[in-house]
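One chain comes next, on its own, written as structure tokens: the form predicted alone.
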Amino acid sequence: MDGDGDAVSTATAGAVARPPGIVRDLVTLTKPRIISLLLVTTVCAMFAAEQGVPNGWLILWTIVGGYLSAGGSNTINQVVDRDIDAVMDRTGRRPIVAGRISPVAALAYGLVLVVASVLVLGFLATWLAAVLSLVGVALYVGLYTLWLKRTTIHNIVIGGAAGAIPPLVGWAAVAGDITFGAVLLFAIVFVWTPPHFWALALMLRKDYSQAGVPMLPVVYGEHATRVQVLLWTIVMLGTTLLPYAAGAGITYLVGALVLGLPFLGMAVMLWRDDRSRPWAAITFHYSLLYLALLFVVIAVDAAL
């Protein structure tokens, strides 16, 4: 049981978490490390929409609303997927699976976060941003978690649309509308998702197989997955050049190439190496850094 080190009575030790442990579990349910990357894409999209530096208060409230939205989605996801999480090594200690928070309480918590996110974004940013955040929740929980994840190898290709919503939210918070520039940012995250997630799936193939999740390496094997990672990386690299064709500056073009070519090189090495795990791990971890830095380049180019 999580706690602050103080003793708990024997009668309640298995059922009641002390307040510090409860707070920690509630934060854990939101998956803050994952949300941090989503917020980077959100805020950098705000710079792109502003073509400069957005209002500081608007940035703050958009971050708050974005965190609440993604945190609510992640919490509800863990309620739905608690049976899968229970048989996967990396997720077996999550609060719901471990019995520290009940599914009903977690569901209520997740829904409260989602409602709060809509109110924060609607009243303190724009209502379009609020609606888009709600669309992201619907895509992640309804399309990906409840349907695609358990039924098709294309789960993260189609479901990747949910992770590509945050740049739209950031753009809408500043501009109040969605233009071609926002669509390009959405497209970049959308095509980044397959090579990123399939690299992770190669690392966790055993876990997904045990849980019965039809991820690509489970159904079609590691070679097919390595090929797909390479192909999607090529598509991704091409997509990241589109903003320059649409008017982004030379700073963006140089940054996109400097960041993208190593990604392509890693995908090639993963494709060529039969020992998938080492290069899968390298590719996966670089993909996280890559997306964050690419969006920082987008923001810097817009500010300049």
Second form
Amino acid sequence: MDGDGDAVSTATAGAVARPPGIVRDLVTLTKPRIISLLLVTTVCAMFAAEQGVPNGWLILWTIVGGYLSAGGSNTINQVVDRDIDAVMDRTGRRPIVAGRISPVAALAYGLVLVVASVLVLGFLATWLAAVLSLVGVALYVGLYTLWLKRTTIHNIVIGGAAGAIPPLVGWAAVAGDITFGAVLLFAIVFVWTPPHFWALALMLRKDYSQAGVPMLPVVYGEHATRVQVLLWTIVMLGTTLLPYAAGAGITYLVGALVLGLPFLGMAVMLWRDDRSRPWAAITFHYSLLYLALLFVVIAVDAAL
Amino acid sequence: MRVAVLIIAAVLVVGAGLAIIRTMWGMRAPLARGASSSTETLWLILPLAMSIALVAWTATVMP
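Having displayed the form predicted alone, please output the structure of the form predicted in complex with the partner chain.
What follows is the whole complex; the chain from before opens it.
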């Protein structure tokens, strides 16, 4: 009897600690970890647009709308890419591939999230922010997933425009327009994407090769990719200096250099080292931290 | 100070941008249906042209 009781309490505790499978799968489909970085760029862009601390409710609704928009995009992306996901080790257990959610149900869910994001951003932020989020969905699903990902080595360069939309959404939510400062933030995320993603592609080259995705290291090899990571890191470093030239404070300049120079150092090590895997992993993980911290510096500099 | 930073930024963006075009120029062969060497050339040049244009735009809005 005690044994049964223990079993029941253990099962109950397990049920409380972990959400039911369907809920977990619906959350997984949105790729919450990726969205968290996008939302950092969104919120920090709001501080830059306000040149101070924006309204708390506006921040909240923009985060909600931004999550719904990116979550919808990510869900639709997994519907389209389920054939690729099925043959890659990293993605082989995703809910659609594993058969726990049907592609039709996932597509409907993704579309509902996108519609909800437009309504939340439109009614509770600004309609420009809503339209821009929709442009982001179109770029990610239409331009990147459906067209470029399977056809060109420049897929993640041009497709990077989709990931650079969140700062525009944040800026538009506060300012109601898009000015030079917003374009700079877009450009920083855009030129950050190639070194970030190609470092990841170096780590996952076999997976991409198996799936037939023409990532740069698959088509032209690791050396060519390491060269491009270094060159794009230099473009990125130069681009991150532009906000200071355009009027940002010395806090921003110091922050951009303190964060950017180690990134450049890692790209140089990756370029020089034939055993590129360890430096690819280091560069990739640092790139995530780099973008988040750089945008925090942008926000702090604007609020000072 | 801001002018010096702009010049450094311009050297980095334009220099590395031209190096990217030079090193990837031979990689413009179409890989799949829906691709052509002209679209590959566009994808190569467009982002770098935009980066260089942004440097020029920055010069016009400097305080």
